[in-house]
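Below sits a lone chain in structure tokens, taken as the form predicted on its own.
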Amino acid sequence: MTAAAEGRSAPGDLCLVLHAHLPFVRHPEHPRFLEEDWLFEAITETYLPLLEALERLVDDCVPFRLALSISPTLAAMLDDPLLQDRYLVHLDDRIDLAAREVSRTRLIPPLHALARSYHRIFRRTRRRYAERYGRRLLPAFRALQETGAVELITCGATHGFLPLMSRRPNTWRAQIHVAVAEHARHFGRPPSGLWLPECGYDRGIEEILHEAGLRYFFVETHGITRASPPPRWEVHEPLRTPSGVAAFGRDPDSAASVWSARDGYPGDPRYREFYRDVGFDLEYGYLRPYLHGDGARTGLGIKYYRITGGHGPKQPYDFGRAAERAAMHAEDFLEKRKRRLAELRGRMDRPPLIVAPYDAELFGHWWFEGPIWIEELLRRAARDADAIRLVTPSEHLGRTPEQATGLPCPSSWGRGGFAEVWLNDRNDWIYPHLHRAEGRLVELANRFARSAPAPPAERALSQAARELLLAQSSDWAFIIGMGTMVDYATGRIEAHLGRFDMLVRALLEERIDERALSEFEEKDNLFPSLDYRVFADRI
């Protein structure tokens, strides 16, 4: 059979990619800290439901494929004993609040049934987390990897926005090589691919990815459609760069089905309303025991209302009807992808490809019914294997050895598509400070890499590298650019660069305060094997 005939007869490939990431937030100096709730909410609403759905598919012998990026900062937090303990305290608070809600709503039947459901959910979540997983979720994801159903990949070490870094080969190398090493430490094997933070691509990054042993990465749609030269079939085939690393482009139709504010599935009126939370709805004194020390209102994870159509009052949420709608939307998504693949299959000389990448936290946290949608989609796709084939990126590359060659267009996802979210008049002040520190660390890494510094100097250099990596996180620029939690994000950048400067000054003056150094190492304790030499020039 010719390649063209095989392309027209084989089912098309659907590659579903989830990117799980949160910035590193850990504050041992406080007994409770508001921003740590980002992690706790994501565990409850996204990571545990996703694990449960995927494990159920494996137990039911449903053949599926999925790529899942777990960022190194998220992996570090999921594996941290302090945060594991605090998550259980968080769940105990939610269980207690839900129990009080069961009592408070006893004369309001629709809300009473929902309160009882939340009480069951929180208790079951605690039981699964503490007993089934022993507080450690990374081994559970690793076990899914071992089944062959899930391909685990990585991201930049701290999700730094690569195109906006200075001294780029060195700083790119640090973000990428540290990420690969951490992934191998957590999951027992190096990753085959990497999710570029914010899909931020600039030419030359692919060479560092090749150097790190990676086979592929992801870019936004126009990174492929404006490539030099663009592949004939645009995002429906991978683009092999001159380094040999392949670029996959996001399918815009698949993205719109989920992300579109007007037409996306999460906006259906039957789904749970994210913004109506008891933390803002109920009397303050009743809620005060469940709020953080400053007493500011915040979401508490109990949401009684659905999105609801029109301009009238919100209607009570119905778990069952929302689940039915999620199944219908999974079928709709699959049928549209099947039609598109059938259309492409008649014209292409190779199996057509649809890449559907999403932030994992959309599913469950922002879109409460999202994990149901994913499970239904994977089950239905398995029954339609003659028309659509679920693949991982590695599998598709293995099946299509002949690929178009070119370089993606420098690009990002997000508003404007060219880094506008991470470089604007609100956050542009960040980069001169980061560039100064990046240049200084490269200089020091080159100087000390040629010698054998004493252990305190080695530790100070590596901790300085750790602080710089944390300051580079794209999350801080995003938060500042969007105007949310600006004080916290600004404070994080200033704190990491302040510690960086203190360590560099102490190193150059040969007066390292080992007590202060130990405090920094305890506070920012991720990447235990980090070596500052990763910032040095390659000879």
Second form
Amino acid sequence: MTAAAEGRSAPGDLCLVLHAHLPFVRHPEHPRFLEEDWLFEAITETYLPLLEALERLVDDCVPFRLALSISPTLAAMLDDPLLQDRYLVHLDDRIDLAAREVSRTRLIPPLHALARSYHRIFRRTRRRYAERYGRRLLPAFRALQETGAVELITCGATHGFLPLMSRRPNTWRAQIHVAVAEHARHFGRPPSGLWLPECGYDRGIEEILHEAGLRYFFVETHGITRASPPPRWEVHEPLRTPSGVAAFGRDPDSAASVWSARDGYPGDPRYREFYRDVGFDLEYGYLRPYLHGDGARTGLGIKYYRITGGHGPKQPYDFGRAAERAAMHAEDFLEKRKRRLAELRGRMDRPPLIVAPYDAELFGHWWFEGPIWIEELLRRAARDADAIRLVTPSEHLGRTPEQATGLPCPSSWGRGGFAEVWLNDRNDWIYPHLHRAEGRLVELANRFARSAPAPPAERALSQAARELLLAQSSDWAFIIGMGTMVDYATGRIEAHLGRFDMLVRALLEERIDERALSEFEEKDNLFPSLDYRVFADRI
Amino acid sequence: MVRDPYWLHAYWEVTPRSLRRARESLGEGWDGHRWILRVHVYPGGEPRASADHFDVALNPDARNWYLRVPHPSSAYEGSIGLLARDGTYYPLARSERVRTPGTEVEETADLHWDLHAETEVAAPATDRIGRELPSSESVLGFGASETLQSGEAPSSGDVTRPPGEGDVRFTAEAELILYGSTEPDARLTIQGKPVALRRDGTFTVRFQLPDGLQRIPCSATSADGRVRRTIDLVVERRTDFRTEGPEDAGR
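Same protein, different form: I have the form predicted on its own, so give me the form predicted together with its partner chain.
Everything in the complex follows now, all chains and molecules, and the chain you saw is the first one.
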């Protein structure tokens, strides 16, 4: 079938985008570390279930399409041998607790059945992680990319919120170029697109994306509807920026189906209740061996109840009924998108597009049944190819040679739609420190790039660049703004900027302490091929 | 920095040296001076020569400020400085020009943004102007936690409701710990299921205890299988709920 004929046969394109990201958390200096659990829980609840769902679709020859962004910090952690070992220790703990739960719940049949399910799930998770993948998940994602069904894309190197950075475009260039290089290193080819951290867009970013060889990025809805000028079909067609890089706008209806507090799918009473976890519910002495050093209660990944609704006691969770519900919700989502595409098709002179991006960790971690929903959605959409066509962003661009041109409006997908989540009275103290370091690094990069610094100076500069990038992660400002793990996030900014200052001072005084430098390199060991010159001006 | 179409954030630090220079320059005008943030406005972003400006009075100890600005999609340039009583303005530090995003369709290109001062590194924020949301049709919640928390997912204990006004959260649960000892090489079953012994022949099993009568037969069989001893435990749990207080409490 020719492209044109194909274009006529399907009323429109659906582009599902998942953005997987966690901040770099790795503490070799402690035997166990609470915040490392973020990664471990996401592997158990999101990344492995997602891989399994997508691999099953490939095995069943389902012709699906999906774009998946894997942030460079997440990729670095998934590829790190220390964290891989620790994940297995973490899983062994969970398996042990689940085994005790099987015994403890014996007098209460519904809970007993659930405890057995968790025990089975954790053991299976361990087998898959250790044996099937040999602890390495990145090659598994890469293999999915090779099938053509999944388009892997990247994100900012450390998920820095670009609109609040100083010394642009140098700082933007560092976040973007380092990400592209890391992506190519992990996945064997450069990415075609980039997920802007928090969808944070400001004008000029598209030029750096172009320079880095990227073809597209994503913005929040009003980034397109308030663009200069907005494209005629708003978020239902890509907007080509003057640099040639395309901007895709988030479809607000697709977002609402999932995110709406009132009628979003994850709030369904049959779904698993996130906040009821044995770590908070059970007797303290029994749990103590599974808690971290400080003994604070924390989620332990065994959750017996469903959301239930109303004010009565929570009802026990039922895997089967929840899975049925997820399939229904997938059907509902698909029907709504089909209806919308049919409407648009009647009016538009090109194949209409719906872009539905989500945080990957929503699926499985927050919304336990999310991976089932995705699998069901992709399966059903593939069966319905006459009414809806799953596409990757590259495929859609390839099929719509004539694109509207313009510049998106500065925007983000955070509350308020701009920068207030990362800039408010709780976290604004960060920026003078970050901006000072950004200014200093750009200045040093310019100065040293012209000479050929001795190897220790070269290493110190590149490590200083790593420390600055880590301090820039939007996660810290977000956490401090939300008032959750404030001490940890504050400590991280202080630690990275402290190391940055030490390195810069040593460099300027020509007294580089190679032991301290090696220690920092071992601690913050991501981006092994990073070169500080990425921060220098380009002539 | 631009926070949204209606709010900018500025930070600065003024060195003692530049303050000394200001004092020398203002001379007698120094007495009764006020600190201000002077903001030049370029509506629509046009860099016209005669831009409007407005002043914001600052607390001399402030190191940063949230600034309400009148026009989305416009360019702003700020400086902080001293305003003498006779109206003489002595600027101490100037920002780059920044541009707010639009709330509607707009056409012009962008400029840079950042407030720069002679030296940087400011203290944590102490001053604050309240926030205001821009009108945005696409504010759909940022993170899953936020959305789920406000959704239909109250997090409550097993036998209570989420606390309403004046209510009190309360849960009470009961577990049964069954323990004992036998010969280290004996085989132990509880309710017919084999249970592992510690090396010294002791054992501990805990059960979450539901309401009702539980019969829990425990049997130990000697290693050679010739002797079997049984202990039958019968336990009953009954749970009643009561709420006292205003009529609607806990409803």
